[in-house]
Amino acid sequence: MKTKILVTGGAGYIGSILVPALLNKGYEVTVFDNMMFQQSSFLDCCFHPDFHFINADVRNTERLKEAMKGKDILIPLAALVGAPLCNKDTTSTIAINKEAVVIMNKFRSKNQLVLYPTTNSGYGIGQEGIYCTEETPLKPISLYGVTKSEAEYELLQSENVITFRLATVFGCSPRMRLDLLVNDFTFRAFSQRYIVLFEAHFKRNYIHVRDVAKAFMFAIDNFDRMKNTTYNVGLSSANLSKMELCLEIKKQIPDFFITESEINSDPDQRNYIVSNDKIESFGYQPDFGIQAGITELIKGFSILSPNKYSNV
């Protein structure tokens, strides 16, 4: 019998990479997504006999409960992602990012495994020079960080759960996003050749979208020895300030002009560095560095129409 996986929000930025990877490994995958961005990520998966799609919203509890039946693994990706989108619709953010996850957890059987992505933006404002580990208290700044952290807490009160505190994700995906920091800064360098930075010294960690998918696959293969806890997932070589990130981009786009402003402040005030030692101790290692991601993005920006690829 094939392992059956339900991925809510599976047509999003991460799911559009993860779902084909799961199919290629021989899993039977059902995607549950309301297609709010009119994306068409999975037209090339429709031929696959083990691919199934349900066009529905996770706030529809009855449809969600029905979709969960008979599944071995649940991957709740459905979320309103990022501070601007969450602030635009706070009611939906709470319902989708937290309440739908709690409902899924309530109605799943004890034997159904859960792999849940949250965000290391939950660390908020860190201490200079001190790495955030999985033991560091969460101090989320944004509604997005709060709802994801609260959903993670609820899940970790249960058994057969693994959660990932993802670094800021980058790279190309069939459901592309340009509002993620590496993607955004690289697009500005590619299209405008300049950027004005606020709080250029603020740091955070980064991870390629394909390495996020790899983390899910790795956790499925190693579930019993990794279960019932959380893991930071990021590039240990990429705890970078905004200025350092821009200088990495400038290596490939030399005429990229970078300047700083002391007048305004960044609406996203998170500032931290992160240790990924815990998941690496189990044998997980990312495949894509920052420079490889920038190369990929530059290729992608020659193809896409930018006004389609943002969450707000």
Ligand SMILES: NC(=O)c1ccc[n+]([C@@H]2O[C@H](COP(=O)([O-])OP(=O)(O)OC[C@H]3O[C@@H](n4cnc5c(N)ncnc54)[C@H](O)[C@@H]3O)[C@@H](O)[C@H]2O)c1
The other form holds:
Amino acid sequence: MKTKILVTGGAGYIGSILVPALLNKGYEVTVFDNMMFQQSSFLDCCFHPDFHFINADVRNTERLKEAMKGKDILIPLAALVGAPLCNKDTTSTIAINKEAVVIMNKFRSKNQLVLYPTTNSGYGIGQEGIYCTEETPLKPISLYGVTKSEAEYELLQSENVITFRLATVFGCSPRMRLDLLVNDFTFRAFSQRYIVLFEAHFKRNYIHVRDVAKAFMFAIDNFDRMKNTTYNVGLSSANLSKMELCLEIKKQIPDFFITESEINSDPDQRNYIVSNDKIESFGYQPDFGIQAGITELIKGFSILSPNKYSNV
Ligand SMILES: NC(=O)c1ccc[n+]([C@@H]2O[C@H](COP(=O)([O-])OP(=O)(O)OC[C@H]3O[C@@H](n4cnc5c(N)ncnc54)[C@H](O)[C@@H]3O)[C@@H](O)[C@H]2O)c1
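Please move on to the form predicted together with the named molecule, as the form predicted on its own is already shown.
The complete assembly is shown below, putting the previous chain first.
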């Protein structure tokens, strides 16, 4: 019998890379997504007999419960993602990002495994120079961060759960996002050749979208060894400041003009470096570095039409 996986929000930026990878590994995959971005992520998967799609909203508990039946693994990705989008509709943010995950957890059988991604951004307020580990308290400030952390907390009170605290994700996906930092900066370099940085020395950690998919599959393969705790997932070679990231981009786009401004401040005050030792100690290693991601993005931007691929 094939292992059956339910991925809510599976037609998003991460899911659109993860789901084909799961199908390639021989899993039977059902995506449950309301297609809020009018994306067409899986037209190339519809031929696959093990691919199923439910166009529905995770706030519809009956549909969600029905979809969960008979699944071995649940991957709740459905969310309003990022602080600006969440601030536009706070009621929906709480219902989708937190309550739907809590409901899924309540109605699942304890044999159904859960893999859940949250953001590591809450580590980063006032932590300059200190490597954040999984023991570092999350102190999210945005509603996005709060709802994701609360959902994670609920999940970790139960059995058969693994959560990932993801670094800022980068790379190309059929459901593209230009509001993520590496994607955004590379797009500015590609299309405008200049950037004005606020708090250019602020650091954070990054991870390629295919390495996020790899982490999910690694956790499925190693579930019993890894279960019932959380893992940072990021590139240990890339705890980079915004300026250092721009200099990485400039290696491939030499006429990229980078300037700094003192006048404004970044609404996102994260400034932190992250240790990924815990997941690496289990044998996980990412495949894609920052330079490979920038090369990929530059190729991708020759294909895209701008403005369609941002959450706000
Ligand atoms: N991309 C990152 O940098 C990052 C970092 C940390 C955590 N995450 C988490 O990973 C998950 C996926 O993020 P993403 O980058 O792919 O975002 P995304 O915005 O591309 O994907 C979200 C998906 O959820 C779907 N969705 C939204 N509301 C829904 C609803 N009510 N019912 C059903 N489907 C709904 C959307 O249609 C979309 O396909 C999210 O839970 C996010 O919090 C992402």
